[in-house]
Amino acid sequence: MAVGIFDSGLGGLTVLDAVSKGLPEVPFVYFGDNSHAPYGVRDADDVYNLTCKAVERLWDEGCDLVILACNTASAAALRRMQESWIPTDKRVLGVFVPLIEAMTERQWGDNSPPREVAVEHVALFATPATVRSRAFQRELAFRAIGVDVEAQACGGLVDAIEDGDMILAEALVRSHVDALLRKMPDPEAAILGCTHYPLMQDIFQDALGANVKVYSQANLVADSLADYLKRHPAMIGTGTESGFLTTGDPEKVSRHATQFLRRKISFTQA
């Protein structure tokens, strides 16, 4: 009954904090393509070609349902995949769209026309192939009318987090803030559109002010996951066991994720 969550390194690791908390009984393999991180400075049909990779892995150890816990691969690959590689009885999903949801204050799975919402101006922070990939705005206006969307590749980021150099992290999230705030003096909403970013979140906050509501994904994620899972219970896997896995170092990317999480966490060779 396990549930596969990928991302190219560490970031995913917030998401499967948040719904391993949401979903105590359901078991979870993580999978990180360490080894070729980050996405996020790749073309789309590398970062294509690598997702399903990892996520034909995560099906191998009895995960029918996985959830792309990295924005660049659910930006740049998920509609390519869903569109033409995924076998009906699986099911691979991005974490775009809770966020987007969330945003527009549209219950979970709302079909209905775009509509105008509260939010007219909204920046974006992600990885500069989430950027180029414009998913974000294009699943937006699925959803919601006369919303202006200020993008900023925030690169370097995703390496220096990983890195685990918080203070260079720091440094760059202002550097990005304020090139941001230049394009768009007065955002309403700020959404942190990379799983690494909510390690950041209080900084973005602080550079933002205070008037800015900040959108990260962990939470939100799991709350779509858990309602998901209680309207398609099918989709829980045949694995039974939790697990964590990763195409680079494991000791390294052990230690790396335990100090990410703040928890003891030992990666095995995917």
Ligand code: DGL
Contents of the next structure:
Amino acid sequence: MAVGIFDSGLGGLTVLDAVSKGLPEVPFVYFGDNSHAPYGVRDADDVYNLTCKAVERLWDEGCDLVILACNTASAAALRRMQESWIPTDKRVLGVFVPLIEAMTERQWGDNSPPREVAVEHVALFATPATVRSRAFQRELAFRAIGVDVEAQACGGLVDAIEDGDMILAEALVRSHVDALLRKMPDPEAAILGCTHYPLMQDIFQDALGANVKVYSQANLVADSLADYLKRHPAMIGTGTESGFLTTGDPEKVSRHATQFLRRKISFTQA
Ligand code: DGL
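Okay, that one was the form predicted alone. Can I see the form predicted together with D-glutamic acid (DGL) too?
All chains and molecules follow, beginning with the one already shown.
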């Protein structure tokens, strides 16, 4: 039994960390498409083709259920995959919905009509492709009314994190937060809509100020996955081994992953 976790690069490790703490008995196979990151500057067809290839590789590892721990792939490819590509015995799930449900204080699967919620002004930080897709706004509109979302495409940030250049990453976070606050001076909440960004969560919080509630996905996805597996135990596939696969340079990717998660991580070539 194993579950696949996919990201364009290192960002999905923030999700992997939370899901493996929440479900210690489940083996997870991580796939980082580091040689093609960042996805956030690619067009939707490109993201779709790369994501399908990675998911197929995880199926080969015995992971019948794959979590796209990547907002860009969830925004640009997931619906198309679910509509026409995924075989009936496999599942691919994205990472937006648990976050939107937490922000709108809804229970899993609550299909009642949209209603007013506690927040009115929300800052969204995400990749250019995710911002362009408007997928967050769409999911939010299904559940909440009267919420004003101001989105900031954080160009360059994923590249800096993938390169381990944390000084550049911090400068980019501060300038993207400044740009957002010029458009929306008093957000009540901020969404880190890219799984790489929780690696910079303290800087986002510092730049936004203590009054802004910052939502990131890892723990919310972990809770949703635990709930999903309780309801669909057969979706834990046939794989038995945990592992880390990358399309990039395993030595470099392992070094950065170990630095981010503060525990030894060893990637092998996908
Ligand atoms: N971590 C990914 C996301 O959540 C992808 C970032 C990228 O490759 O641009 O959007």
